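Coming up is one lone chain in structure tokens, specifically the form predicted on its own.
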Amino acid sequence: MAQFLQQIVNGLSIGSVYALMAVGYSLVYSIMNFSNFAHGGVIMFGAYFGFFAMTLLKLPFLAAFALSFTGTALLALLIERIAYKPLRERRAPFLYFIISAMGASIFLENIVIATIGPTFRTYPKVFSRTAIALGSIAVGRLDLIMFFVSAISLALLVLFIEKTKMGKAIQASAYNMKAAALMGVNTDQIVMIVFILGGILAGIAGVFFGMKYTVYPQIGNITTKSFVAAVFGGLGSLPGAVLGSVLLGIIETMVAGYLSSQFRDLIAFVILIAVLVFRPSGIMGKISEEKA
């Protein structure tokens, strides 16, 4: 029983970071109807921003953390302006957006390899590595902080979406972009805001993932898991993205704890295939033939 509860705690920790990544995917998908595969590159840059802010600039953690998600917000906006806006203005097919996203992802990864190098880097020690004992369960301080920061970030995002005029405009655009534009919503501004929000979440996820593991150019590949989580929960559904991420995190830790860590990725993609075959809309999503 103690091991089971320990795996649940571990799963909630990693699932909360998956949620930050998956919500970024779902935000863009809900507005622009395509999967933004360049999101992984933004997360990778977030990890590097935080690392170099703490090591080269010698900034304290909170300042480095703020610099990281500010930088990734600007990077996400820059990607949208360069890679996607021209396609939107020409009303290009969604396939063109996906190809452009893949190209942007490859570019971001390779520009880091060419300039910084492929070396693995480790964040300096920020939090004590002594676990907090809760009976027979041990909770890492970083894991606890990751969970609470992720929960607070996602709660603030929900409040923004539900309680502000801009949030209502995002909801309207997600429902029907053309109708929202006819009602006076500045859809170009909405797209910018969505990418900025996704970039902020990517920066937060990148810093925590880099702190928990290491920083390297291929760290963005972890967003494959968040994509699986977003599909599992329902692409375009923010609650679905969070639910799918938490469930995926728990499932992975259970597999690693009771079977082998070598099966973690296998199970993730088995889940993806099963969802696509038996419930393409995911747990909380809605089927839409136009989205890809």
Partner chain sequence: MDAYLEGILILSGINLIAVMGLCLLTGFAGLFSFGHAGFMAIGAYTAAIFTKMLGLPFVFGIAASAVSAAIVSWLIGMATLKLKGDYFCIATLGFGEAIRLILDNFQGLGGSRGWPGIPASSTLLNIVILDIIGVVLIANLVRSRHGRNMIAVREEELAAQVAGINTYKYKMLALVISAAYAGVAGALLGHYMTFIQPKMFSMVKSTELTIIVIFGGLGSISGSVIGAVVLTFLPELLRVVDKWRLVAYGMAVIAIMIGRPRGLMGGFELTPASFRKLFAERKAAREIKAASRLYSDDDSAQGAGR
Second form
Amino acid sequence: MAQFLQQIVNGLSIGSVYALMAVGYSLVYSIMNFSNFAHGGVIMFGAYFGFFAMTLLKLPFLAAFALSFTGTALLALLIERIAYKPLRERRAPFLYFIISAMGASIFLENIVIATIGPTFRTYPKVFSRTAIALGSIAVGRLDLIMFFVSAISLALLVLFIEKTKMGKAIQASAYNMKAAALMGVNTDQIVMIVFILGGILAGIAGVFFGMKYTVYPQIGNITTKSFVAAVFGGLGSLPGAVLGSVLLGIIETMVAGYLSSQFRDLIAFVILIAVLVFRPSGIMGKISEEKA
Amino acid sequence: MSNILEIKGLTKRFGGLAAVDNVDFDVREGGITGLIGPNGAGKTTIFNLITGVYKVSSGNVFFRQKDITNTEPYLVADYGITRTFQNIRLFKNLNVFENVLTACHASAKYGLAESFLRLPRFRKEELALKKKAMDLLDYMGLADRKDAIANGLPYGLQRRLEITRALALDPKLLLLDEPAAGMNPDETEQLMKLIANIRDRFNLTVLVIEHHMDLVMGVCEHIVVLNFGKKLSEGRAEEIRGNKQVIEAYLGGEHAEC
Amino acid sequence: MDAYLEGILILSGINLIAVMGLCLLTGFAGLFSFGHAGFMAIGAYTAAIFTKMLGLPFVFGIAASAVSAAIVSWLIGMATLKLKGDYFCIATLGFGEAIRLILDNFQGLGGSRGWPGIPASSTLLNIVILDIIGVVLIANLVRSRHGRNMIAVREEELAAQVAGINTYKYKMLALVISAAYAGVAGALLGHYMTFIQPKMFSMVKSTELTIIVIFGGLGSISGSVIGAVVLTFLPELLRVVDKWRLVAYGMAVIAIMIGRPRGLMGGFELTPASFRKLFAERKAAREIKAASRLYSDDDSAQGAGR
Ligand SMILES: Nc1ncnc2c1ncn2[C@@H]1O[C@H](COP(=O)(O)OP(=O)(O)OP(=O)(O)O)[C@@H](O)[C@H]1O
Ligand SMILES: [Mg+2]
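What would you give as the form predicted together with the partner chain, now that the form predicted on its own is on the page?
Now the full complex is given, and it begins with the chain already shown.
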């Protein structure tokens, strides 16, 4: 029982970081209807920004953290302007967006390899590694902080989307981009905001990810799993992305704990295929009849 | 004359909205029937239901007494019903000839292996297909444009090409969705004549959606009027012209045309 | 021949087979896959089982690789080809990764450390022969009713359905054929390297194949052939600037999407007939221009068509 609870706690902690990443995929999907595979690269940059801010610039953790998510927000925006905006203006089919995203992703990963090399880097110690005992289970400080910061960030995002005028405009655009444009919503601005929001969350996720594991250019491959979580929850649905991520985090740790850690990565893709076969709209998404 | 198409209690809901609400009507074989109504009346949705593009919420569609409700679009085409689209859907990057050739395929039988190896039957049937496509283009006056890319054609010719492509399937029933949209009165009248000619030459039945009432009056023998998803009225042109409800519906909706 | 050059030619030839299949799927049927490396993996391992474990001749290995990849793709197609939008693309991504991870954990076939000792049966000769057969078959297919039906699906799916084309069937056909090609490419690769490892069949490999097809121009067979050779050679020539290679690659992909979305050949085919036509068009255009100059000073009104 204690082991079970322990797994749940570990799962929640990693799931919350997946959620930060998955929300970025879902936000973009809800507005632009394509899977933004460059998002993984942005997350990786977030991890490096934080790392170098702390090691090279010797910034304190919070400043490095802020620098990182500012940087990723700008990077996400830049990618949108360069790689997607021309396609949007041309009303290119979604496949072009995906390929362009792949190009951006390859570029980001390899520019890092080419400039600072493929080595693994370890974050300086910020939080004490001794775990906090909660009854029979032990919770790492970093895990606890990760969980709360993620939860707070996601709560702020929900507040922004539900309560502000801009958030309402995002919802309207997600529902129907053309109709929103007709009603006077500046859709170009909406797209920019969405990329900034996704970028900020990517930066936060990147720093945490780097701290929990290590920093290296292929982190993006692991973020593919958060994409799986977004599909699991229902592409385009924010609550779905969060739920899918938490579930994926828990399932993963359970599989690693009770079966074999070798199946840890595999399970994500098994879930992906199962979801696509049995419920392609995911847990919370819906697929509507295309207008003809 | 018998009915080629019978629509019974046809209903389609999108969420709360009933876009088509318990509609009944028949289409007589060999005739030209008009389907009219203001914007959003549900005309296009009925076409989508007949051709299996949308799933029916309730009700039935019978084609020559056979229940074809919720049949896959390609099978509906096999049975002999083809259509055009309100917002033209050509194979945009293909040329005029290829657009029509592709629709002729139903009349070829050669298999996959024969295509891979270019066996004799492949050659023979390909020649026949090409001839058929060319004949149709000749008849529809598109032969001199056969190498033009569909996307680059003037609007009126794109509509004409879409009709040609539909004819390539040798349909028994041809559904035309606002074929005259965007045309001036002259062009529209020509088109209406063409439709009548096509009906006679290919020996088929036509169901045509038209937004402008006056235009259908000339060519349609029978007219069905829809409003807010419901059938408002049906009858011969002169009956419809005098119908109070129809006039009201149109006065309410005409200014919003698009 | 220089062994180094021969090696690159062999790799180009192997890539070409996989690319030919993907050219059909993506260029003609309009479906994108990020999992074709997974089909290559299935082909590579199946062929190795046949030749190394069962000791059968290489041709059996190749045939088995095509069949096994085709069967798996058919199962995947059944599950996902009815989905709209990029769900198919996502599914192939998931499949490709899943295959790789399964092989990673399957110790019977070497697991993640790889599987050595596969017979070195791939030669430049048998690869060139397979390349020629592969290209001819696809070229014939796309100029038949079956191929044109696939093109119609790519161009306008709904209109294709209404024109009596079973779009599901034709997407499936394109997928199964392309998977079989990928399977054969995998078999050839394994029997050239004499060593296979799941890592060789990652998503990066899948993306690389798709990019070659796009680089060559969607819907152009000759473009795909040129793309496969150029993009296999180029990295070798650029060995000196090796680490910048993929950086440039990423930028080039975006640039193509933005600037020349139809790729190198833009759907145009290099055949004797197309050359003749091109020259005829050029000549006609020149004549029109000359003629118009005779009659008026303003020749801008008389373009060359298009
Ligand atoms: N796929 C869909 N999802 C949701 N609502 C739809 C869909 N297709 C049609 N509708 C709705 O159904 C109603 C009827 O639409 P329909 O296109 O059939 O009208 P119409 O009579 O063809 O009008 P028009 O003259 O403008 O072409 C409209 O309110 C439309 O918004
Ligand atoms: Mg309509």
